[in-house]
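Read the single chain below, which is given as structure tokens and is the form predicted alone.
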Amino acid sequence: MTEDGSIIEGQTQSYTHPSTNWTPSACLWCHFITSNNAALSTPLFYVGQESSGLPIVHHSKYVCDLPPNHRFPMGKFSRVLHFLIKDQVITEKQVWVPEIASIDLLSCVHTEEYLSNFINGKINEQEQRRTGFPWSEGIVRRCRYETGGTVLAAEVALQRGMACSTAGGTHHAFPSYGSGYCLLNDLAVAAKYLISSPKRKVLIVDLDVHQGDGTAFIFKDESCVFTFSVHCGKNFPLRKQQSDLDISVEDGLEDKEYLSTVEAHLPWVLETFRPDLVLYDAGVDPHWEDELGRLSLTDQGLYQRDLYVMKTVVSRGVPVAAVIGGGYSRDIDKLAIRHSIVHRAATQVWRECGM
């Protein structure tokens, strides 16, 4: 790790264990176990190898081709898991891979007449426009396999306490229509199928520099889910969403007072909510280098703050499945391994709970 905390190419594990009050022994940890998975007719994923370490849920379909020099990172997805082998963090024994997301399962959140038009390619320029993405086949299954990873990292967390996926966090879409490169929620379908069968309480902590508008939207009276999100004020989307806990923060907020934050309000949110599941969107577009992002999150910051959500998580024996969320930068090797920190973070937390 070089000085200002950042991940050095090849280097495992390489950030200083940030100082807190948690050891493993304060680990509370519960096996948990789904015991009815009636809801979905079609197997969510299939996995080649038994291994004992965190689960990684990947596909090769998370990427699709896009039009040259378009703006929208699609390459970072592969290039993650690559660098977790790479770098030692987990070998290919871990990768869980999802089943597509059928049309039944993304009817629970989004309408028919969007889920026709959108994969059918119906969608007119003006809606491409707002999504980012000019419309294609690619875009279609890629989205589809994304929202499979991300209910299939959840229902891997229920079994195993833990699960991360290499993409996810698609936010910005609402039932109807897609918005700011996400066509279809996958946590909110997540949180739609867990808390359908058996009846489950769900908690989407969202770290992304954007307000998760769409989440906030397609729950906002459905009382089995409470979303929270910590996102700069002044960053898109203009118009907000309410979500049971928004905390807007000021451009330019670095690791300290962004870390204090989060601390502040996420014991509170697990004590009074009481969730049996947390879908953690860790993106990394607070870092002070992206694109889109207007914070000053440092890498170590990120895995200060990746290490603390699911060490405080864990800690009260809830299991929690993560995403990736959004990242923005021309450089996909250089973004790609700031994705990764989550899973390094996870990595982390598997280990020292002995889980």
Second form
Amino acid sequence: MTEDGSIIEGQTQSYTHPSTNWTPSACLWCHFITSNNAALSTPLFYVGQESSGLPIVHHSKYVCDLPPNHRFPMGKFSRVLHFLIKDQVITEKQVWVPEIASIDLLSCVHTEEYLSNFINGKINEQEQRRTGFPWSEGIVRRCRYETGGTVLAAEVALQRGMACSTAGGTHHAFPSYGSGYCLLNDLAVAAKYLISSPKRKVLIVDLDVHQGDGTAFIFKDESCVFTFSVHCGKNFPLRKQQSDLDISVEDGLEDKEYLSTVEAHLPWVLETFRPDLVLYDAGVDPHWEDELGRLSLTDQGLYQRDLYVMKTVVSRGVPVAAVIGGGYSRDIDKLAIRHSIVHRAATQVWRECGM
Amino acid sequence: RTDMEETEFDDILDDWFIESLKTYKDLHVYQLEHPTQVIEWTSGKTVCVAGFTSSKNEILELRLPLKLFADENKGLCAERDFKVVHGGFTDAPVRFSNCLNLQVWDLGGDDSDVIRRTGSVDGSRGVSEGGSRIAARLSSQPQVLHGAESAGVRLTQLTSGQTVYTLETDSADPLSSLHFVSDAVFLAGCSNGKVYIADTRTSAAPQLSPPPPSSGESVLWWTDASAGPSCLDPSSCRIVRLSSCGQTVISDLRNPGGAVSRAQLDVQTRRCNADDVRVSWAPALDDCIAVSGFSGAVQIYSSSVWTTELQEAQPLFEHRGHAVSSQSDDGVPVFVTSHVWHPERPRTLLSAASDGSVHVWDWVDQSAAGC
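Moving on from the form predicted alone, kindly provide the form predicted together with its partner chain as a structure.
Starting with the chain above, the whole complex follows.
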């Protein structure tokens, strides 16, 4: 591992708690982890002082430079952490820093050709246009860290019961191409990584206002992953894929009806599928102020939704890892605060469930 | 339409949506039951549109999505959609042509959502194929300049129906447009390329500018006049003339025969009628011209880089939304029927197309120089 944390191919991944300063002072779960498939660059993670708070996964490299006036609210990731600490929802001690996702890890979902083109800047103009991002080394790096973050959140959730990333939810990425601001499918990589050994079942609950089309496609023939998406029918993408459960809602749906919709399905899906882990995409673009989303949820509505989802899952003894999902606004701070709703709800659940 | 065609169409729309995030600051779409050739601002936030079939036509006053105007505080505004504020019906097609009787409409106050016809003005004396053009006078007294040919242009007072001015010309050239360039001075653009400039305060003969030299017979011309920084000063007014082959000439009102600059625009030549094409100066953006009617796109050009030599010009921006989102069942490609610039917002336009779609869009200027 190099000093900045990037992986030299062939070495194992490691997850570092900030208090350890790169030297492991304890290695509590490496035995458990090394029983995983070693060919996938098994992660070891090092836990220093145990923080007993809700694990938050964040990396400063979630952010990269974009051309001026670019529409994607890149600044939000660091602002989410900023507001959580400023508002004393969490402390720095709760933050877990992921490593960059290795090519090996990414290749469990993405094709070799795409990964090679992606990493080497060979994505053609048309493909770049569809992603909404001009290619750069920075964007490649930040997507890999983001994916590493979601994988870490999933791992930590399995150990601790819950974890939340300050990024993630890039559900429009397909195995061989990116789309709609998504270049790598972090949820798919995390799910794929965790279902092999030991054999596990993963439920992906995607409440971003846009259908999780990439994820649906990736797992359409995978019985160990259940994809559940609630989305606005008229939002992008118009060309829909088929999740295991798709709930397409009308424009303008408000808090009460939206929550009823989620309540109508989540319990029975949990009951029948019986996952070992839930990955929760808590996109805030169903909010009425969202520039792209066509629904009308309020801050309260989002909070109630997140509280409901995580409580329902955790109270069944199932771990949950949450990612922030989509949100579009030119006011980055307002958007970041909105994204931090899931972390606040998770903190509430963490407390209530005595975790 | 097969499933595969539907999927491909959705894919194209998805591609365009992602691209539009970069190329537009704002974009909102609306679907009328019937297409319109008319878009007229009735306030900074509302427009009137009307059908042009030969039977009953609906006139609607639409309020634009409030989210468009929220600018810095987009988050505060939930309203994403167009809203019908007033509506009414007419038996005649409304397109300022084929309209031998000008009809005057009352949009109704706040307590009524009905548009009613309150009067009419006897239209052109000569019956021509083109029909009447109109221009509203920029003054306190409601007056309308109208006519189908150069020889029949009249200024009529709406309340009394009295003619207060008549344009005296030798020939009866079919008109493509009428424009006031100041309180009293107007320009009559003829579809053969001639331009008459007249002052309603005098009985002096109008100034005539011959058509720009062009190759080919049966070339149609469209005209627009810009008001300068001060509406009252005709000397800062410029005229743009656009031909059906895309040749464009810009002249100074003080010297309409001369050419300040020229360009050859890249217009798809479909067979255009006199009513189809619009060329317009941007009211709030220097030197910018919008062109529509040749295809399913609205093109924005910056004339600041044009010279007196006739050279090909590339658009600064192209709004292709109507073409991309149109599902043409009869194989006839969609074309834009009308466009207008917002009177104050520099890059905001409205456009309507033959499939009934109405778009309001605020485009991003991605060039270093220009508008």
